[in-house]
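Only one chain is included here, represented as structure tokens and corresponding to the form predicted on its own.
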Amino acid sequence: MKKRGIGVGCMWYGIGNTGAPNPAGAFLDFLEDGTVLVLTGCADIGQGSSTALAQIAAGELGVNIEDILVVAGDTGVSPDAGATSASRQTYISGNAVLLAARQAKEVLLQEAAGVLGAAASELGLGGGYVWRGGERTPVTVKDILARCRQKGKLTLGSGWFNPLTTGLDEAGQGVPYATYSYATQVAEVEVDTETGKVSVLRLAAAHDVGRAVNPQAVEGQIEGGCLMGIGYALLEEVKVDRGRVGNPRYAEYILPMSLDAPEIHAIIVEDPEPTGPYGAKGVGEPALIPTAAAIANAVADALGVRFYDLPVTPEKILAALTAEGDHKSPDE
């Protein structure tokens, strides 16, 4: 017999380190051909941070993202940006890049103001041109860069950002994080009561990301986190016997694969974070956290039996169903 159930999991997550300094720096330079060089210590390990940082710089400088060259994680030239962990890089390194871009842009706008006879505050950059009062002027960014070079002005920018937090006191009180992410996920499962196998049919994952700098990348993060959560809920288990790992190989340590992926409906909730770059905050770990709870609650809804340790394997389900049957009276 197959039974279906629906479960909900919710979470909140603090972005960054708990009440500890959490800084990142960035350098930025306009090259003579209009290319923008961004130097960051933020290591892109597949989460797409280099793309997000390029978008943040491009948005502030009014240039095409194709004109941004990000050099990331090169300890010979890039400033420290801390670890790629704690869902922090878009928020913290993103702010550092934004501040560096603003500093470099100010040099250009001050020079452009002299050319156009305007105040720098009236000007902006966009599409490779200087804009004034919402209208494009004939002055290009390359023109301004050439004038800066002739005068010996360096179009450099540097920025650093450290979230405002307060360390925890002996009572555990303080301000451990500058911002938080929130999420709710709903899982629908089907449980085969003869084999104990759980199939995740659908997942809906709604995540408050502040603002999605790159919506496609955010969806990818959510989908990847959900699949990791399925592994945590149903498959992955380190078996230890007297200090020895009993399944040290992937042949015995089971991971979810693409064929295990259910329908995943990623719902991006944008509630801009005032302290984030363009309102953004992190979505790394939050995509993983509620999944196992939602699945376990769905299994409990299907079977009427609750499980308190993960993973919820077929063996555990069959044992629980047997125990449940043993405790029932003959009339039930």
Partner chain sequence: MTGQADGKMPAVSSVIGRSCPRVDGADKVTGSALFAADRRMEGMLYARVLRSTVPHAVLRRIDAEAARAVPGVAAVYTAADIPGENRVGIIVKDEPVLVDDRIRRVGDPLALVVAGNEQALAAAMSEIEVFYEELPAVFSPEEAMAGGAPAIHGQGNIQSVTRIVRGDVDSALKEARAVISRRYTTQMVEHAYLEPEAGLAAVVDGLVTIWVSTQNPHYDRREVARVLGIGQNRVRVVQSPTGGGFGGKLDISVQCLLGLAAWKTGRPVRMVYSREESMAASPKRHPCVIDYTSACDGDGRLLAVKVKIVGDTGAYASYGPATLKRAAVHATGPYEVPNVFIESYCVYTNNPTAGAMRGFGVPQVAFAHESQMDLLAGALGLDPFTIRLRNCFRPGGVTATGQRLLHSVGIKETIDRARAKAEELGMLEGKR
Contents of the next structure:
Amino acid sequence: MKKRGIGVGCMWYGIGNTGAPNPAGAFLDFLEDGTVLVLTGCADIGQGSSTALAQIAAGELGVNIEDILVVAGDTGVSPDAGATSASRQTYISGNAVLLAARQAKEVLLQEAAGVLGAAASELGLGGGYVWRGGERTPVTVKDILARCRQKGKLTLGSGWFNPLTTGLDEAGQGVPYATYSYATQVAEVEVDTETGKVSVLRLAAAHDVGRAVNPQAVEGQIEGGCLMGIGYALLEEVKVDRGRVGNPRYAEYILPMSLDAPEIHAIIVEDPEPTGPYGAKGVGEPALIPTAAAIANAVADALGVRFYDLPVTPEKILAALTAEGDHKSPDE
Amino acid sequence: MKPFRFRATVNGRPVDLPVDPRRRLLDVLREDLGLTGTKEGCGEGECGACTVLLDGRPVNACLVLAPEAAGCDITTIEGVAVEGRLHPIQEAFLEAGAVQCGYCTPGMILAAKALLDKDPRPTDQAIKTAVSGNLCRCTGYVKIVKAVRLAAARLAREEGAV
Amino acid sequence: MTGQADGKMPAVSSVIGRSCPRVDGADKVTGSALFAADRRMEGMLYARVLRSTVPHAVLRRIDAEAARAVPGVAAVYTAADIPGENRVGIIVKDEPVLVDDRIRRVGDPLALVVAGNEQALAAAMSEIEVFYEELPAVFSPEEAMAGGAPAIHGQGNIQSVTRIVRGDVDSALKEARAVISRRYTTQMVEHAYLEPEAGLAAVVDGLVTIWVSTQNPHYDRREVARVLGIGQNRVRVVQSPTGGGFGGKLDISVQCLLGLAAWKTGRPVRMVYSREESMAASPKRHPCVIDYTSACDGDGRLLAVKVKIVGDTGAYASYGPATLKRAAVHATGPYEVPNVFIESYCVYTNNPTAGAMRGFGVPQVAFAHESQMDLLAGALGLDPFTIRLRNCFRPGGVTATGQRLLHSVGIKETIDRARAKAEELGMLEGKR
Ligand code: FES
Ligand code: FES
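I've shown you the form predicted on its own. Could you give me the structure of the form predicted together with its partner chain?
What follows is the entire complex, opening with the chain shown before.
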């Protein structure tokens, strides 16, 4: 028989290292042709940080993303940005890039202020022009860059950001993170009581990321996290026997594959973080955190039997269903 | 062991070189021909990162010995774009956000190409089945399926326009 | 260019919040992105590391003479060849680059072989003789914490403890309408990124230059410089396109070994793990045992939680202390709980090292706190959404560590939106 169940999983996740300094730095060079070089230590491991950082620099400088080149993760040229971990890079390196961009931009705005007889604070950059109080001026960004160079001014910026935290005291009290991401996932499963197999049919995954710098990339994180969470809930386990990994091959360590992928509905919630770049927090890890919890609750809902031990494998389900037949041990 | 003459067509170009017959097609491509777009994820036919097309069929290049590929028409990821123009499948992967770390991507694209070459209007289930031998740890496959669907629609339109 | 034509200043939103395609996407769809294993250099050597097959032993001697004599072998290095400090680790420097005194896990690196081709490499590996004396080993935190257990790093096996105490849990438990206590266990998990660990090192213009698959090139630089005993400015680490990490490429894998080989031989050296080596030797997700008690009043409002988390960090600390600390901080879930007593233990064993993996201990505690929420809801006849909405943080809420949350507290909205989506899709039909 097939039994359907629904489960809810919620989570919170502190962005950055726990109660420890974890700064990131960035350098930026606004080149005289209007293109931009961003140097960052931030390692893009597929999550898309180089793209998000390019967008953040482009947003601040009013240029197209195509005009930004991000050189990332080369210690020969880029400053330390710390680890790509703790879902920290959009928030922390994002802020570092933003600050570097602001510093370079300030040089241009000061110069433009002289040309236009305006205060630098009234001016902005965008679309290749200098803007004043929301009106386009005839002065181009290239003009200003050329003037700066003629005067021997380089349009460089550097920035670094360290989230405001404190260590934890003896009683574990303190401010371990500057901000948190939040999520709720709802899982729908079908359990085959003959085979014990659990199929995840649908997932609704709502994630508060502060602000999605790149919504498609955020969805990609959520979808990938959900599938990894399915593996955690139902399939994956490193078998260790007297310290030795017993299944160090893909043939024996079973990962979710395309046919295991359910319908995943990624929902981006934006509750902006005032200290984040454009309000952004992070999503890399939150994506997977509530999935196994939601699935375990869905299985309990389907069967009336709860599992306290991950992964919830067909063997465990069959054993529990058999036991339930003899002496009842249903969910309370 | 005595090398044999490995003669084949790789990405439309004839190839003729002496190869140890115990060598895997994967090594011939990556090491001897410098076509490193084909990836090795497991070396035992479980991940699909090494997928290439052999006479249009997707195979795991880590499981094919060089002599078995001799005389074949081999397509690797380097041969998918034509004259510097991305193939619609490649474009669709970019647009749909189907690429994250990119390590599974060459194999995925070739598996998708093999599918679309014979089934231009696949269902989502057919797409999932076609890439079921290709593992991806990053994307959750959602955008990969979407990209293949998008590519199919584009190819159909191109077809119609001709 | 956006926004120009209509005479309005291009809004920041024209690029922020836009789904721009990946900046490295074109290279990745054409196969031209050079991952570390795709790199080669003139005169390049290949390296592989011999690993221990026993979990706990005193290393007596390594005899590599026969291996060195294999034709094509350039060098075989052991701990004695390391010019600088032979210990690495992000939080605690407790892990040898090549074992010098004691083997603490199956897979500990013992000797590094460098050769001109893969065949010579394989031949030399089988010629190395390792002499050791096995020690009693421990394979669970329970055994490791018991009195008289063999100490894996000299002192006791408890690497770190985190305690979070707030309010008065015991009296809250007495006043509660429902109290639920359960034990949860979670398994060890592998990152299984598609790209196995890989790197290429060469001395370029006097700099030890390492192209490597990594999540933290600047940390790698620090460690390589210390291990070689040279200035950080003499080491250049370039992150190659990295085929997934998920926390598993935060630790040192090939970096120091490659640096050593290139530095000593003066030649470019490449090292690529097989899938099996990657899965057998890389750090894992912490298996945890979580004892969780929650208590609520008649409306389902949480009054107290008491949580004990024990995580098996294996042979080396890696990111273990941070993982278990984070698990403790997040143990309440996104809920306001006035009384908490949370303890977490990071414990050494002779199991594979557990380090950072996507979520850092929080997926483990989330499984526990979310199961508890459903059990409480069941006990009071509440809907799972209702009990969560009743307890979730609001702006102004206070966490277990006493932090007041002021801004960007979106948990309630995520519950509402996820529920609305589930309703819209008909997922809740016949359920509530
Ligand atoms: S490398 Fe060939 S299938 Fe994995
Ligand atoms: S994109 Fe990383 S494995 Fe598929």
